[in-house]
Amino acid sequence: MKIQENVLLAPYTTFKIGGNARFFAQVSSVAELEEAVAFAKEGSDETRHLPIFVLGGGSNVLISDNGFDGLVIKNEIMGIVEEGERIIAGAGENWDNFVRYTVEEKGLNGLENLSAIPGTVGAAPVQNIGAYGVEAKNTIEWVEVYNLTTRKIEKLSNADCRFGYRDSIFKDERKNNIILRVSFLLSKNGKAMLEYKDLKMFFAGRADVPSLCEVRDAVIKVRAGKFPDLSKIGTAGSFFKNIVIPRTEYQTLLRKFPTAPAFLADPSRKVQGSTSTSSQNSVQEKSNDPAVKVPTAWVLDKVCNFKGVRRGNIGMFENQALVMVNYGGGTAREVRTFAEEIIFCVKQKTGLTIYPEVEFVG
């Protein structure tokens, strides 16, 4: 394991943005991870007590133009262990390759709707990634972590992870835990989730039930029509979270925007776009006022008209208003300035607050 200095981080992110890491290490084992952590915690007077940032596939981060004044650990811990319908994967495994393996080689149900999401296995529980009606928390059994405080390996159950909408314990306590492996409990006889609108349309007219491989292929094709080619355009994917508000507030929104779509949200989801201070960041438990999800993409497209809008080197993708892209040469400052403009527009026109899904680093 080698500690490098002044490593440009932009090439390690899908946004293709970011300055230098003061120190950088690629680790492929727990032993190498421990060595890197020791360097940051117990090094010379110059390096002792360095902040640590763990980088996976770099697909959901915006790194500052000033970089990261600490140690960036690139997690490349690999390996897949099979225990029947339980599949345990190293945090450094490529996410989509892992999904392909579970679907095409093992015929296991559970992850097919999460196909073609950039990143690594280790990022799945951090973000509780989700797409087309499925979230990672639906299949995660436990997460193995290296606790930076105790310097020991621990195993956190699904409940321990406190999963929420694009949220988990790792968001708040990421500085304390580095994910090593994730255990997924899948199924040989599970039923594919085809209720999401895009998949319903894709399979419209089919009398038979699509196979898992067909569902995976459909998800890949649908995503290809909405998201840019990462080999050509930089992006961190969906830049903002969807809006989750009480149904009563959605009724108020409908008076101004009668065609605003909404879907019943998971009861555990936090209300994040609410105009009511008292209901922000609270769980909706009243059955007579459940939380609903309003697609932020619809608001950005139909209300604020941001689809395809460009600001210098940065813009919102022409095929999906929720996706911010770097056309080349973009900076973190440009991204944040444009994001602030978008947030202000949504607030001004709807009274709702939207929140970034992308993590800001540095």
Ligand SMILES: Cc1cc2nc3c(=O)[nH]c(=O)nc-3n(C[C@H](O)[C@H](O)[C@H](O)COP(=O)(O)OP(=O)(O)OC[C@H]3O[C@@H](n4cnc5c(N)ncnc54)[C@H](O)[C@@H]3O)c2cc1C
Contents of the next structure:
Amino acid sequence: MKIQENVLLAPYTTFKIGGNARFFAQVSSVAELEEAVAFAKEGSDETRHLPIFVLGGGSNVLISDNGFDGLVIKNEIMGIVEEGERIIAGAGENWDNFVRYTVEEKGLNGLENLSAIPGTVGAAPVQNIGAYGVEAKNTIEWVEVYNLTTRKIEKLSNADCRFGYRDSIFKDERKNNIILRVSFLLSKNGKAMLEYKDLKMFFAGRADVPSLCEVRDAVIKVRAGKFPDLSKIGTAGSFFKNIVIPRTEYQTLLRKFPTAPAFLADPSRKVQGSTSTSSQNSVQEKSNDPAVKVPTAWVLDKVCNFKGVRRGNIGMFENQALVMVNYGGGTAREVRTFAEEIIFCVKQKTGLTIYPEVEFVG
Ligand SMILES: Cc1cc2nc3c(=O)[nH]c(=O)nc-3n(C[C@H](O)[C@H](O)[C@H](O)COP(=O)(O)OP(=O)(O)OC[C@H]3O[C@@H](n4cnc5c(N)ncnc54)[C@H](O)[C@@H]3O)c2cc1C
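Given the form predicted on its own above, produce the structure of the same protein in the form predicted together with this ligand.
Shown next: the complete complex, the earlier chain at its head.
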């Protein structure tokens, strides 16, 4: 394993933005990972106590124009083990290749709605990836991690991971953990989840139940219309999380915007108090006032009219107002400035606070 110096990170991200990593290591085994960690923790005087950042496919990060002043470890730990309906995958496996394998080669149900999400298996538990009514937490059995503090390997159960809406323990308490492998419990005879509007429309008029492969193909086709082609335009996908608020607050919103859509959020989800002045991580639980999810894309499109709006090299995608894109040459500074403008507009017009889904690094 080679530790490189001053490596440009932009090409390692789907946004195609970001300066240099002071040090950069690609690891494909636990032994290589331990070697890289030792370099950052007790290398020479010059490199001791370096901060570490773990990079997967770089599809949910905005890396600073100044880069990362530490060691970036790109996780390339591969391998897939099949134990009947349990499939264990290495963190460095490409997520969509893994989904294709479970659906097309193994005929297993559970991940088909999560088709075509960029990135790696190891990042899936971090923000509990979700799409079309399904979240990674529905099938994750356990997550194996390397704890950077104890330098030991540990196994966390699904409950230990404290999954929430685009959230898990790996975003705060366990931020010092590097995910090595993830075990998924899938099923041979499970039922396809077709409740989500786009999938219902896709299969409208079908009397029989679509096969798993058909559901996967449908998800890929629907997504192709919503996200730009990553080989041509840079993006990190949906830039903001959806708005999750108590139903009473939604009723207030309806008075001003009678057509505002909402869906009942999972009652176990955290409720972001939009009237709260606290930070993104500060949440409140209102079990007697069920949470609803208001699509942020609707607010950005219909209330703030950001769909297709461009600021320099950056813009909100013309097919999906939630997707920020880099038309080429965009900087992290431009993205942050535009994001602030959007957050301000939403607050002014609706009183609601929106939070980035994309992680700012460096
Ligand atoms: C076009 C597009 C569409 C998208 N659609 C969706 C969607 O439908 N649903 C959805 O949920 N997301 C979506 N995303 C976001 C993104 O694809 C997911 O969050 C994905 O899981 C990120 O994977 P990654 O490997 O690229 O992670 P990275 O961007 O490299 O990292 C993201 C975070 O995970 C951490 N991380 C990565 N690997 C590890 C590891 N092995 N151990 C510990 N921490 C790790 C990083 O440190 C960082 O904090 C989309 C992104 C794009 C560009």
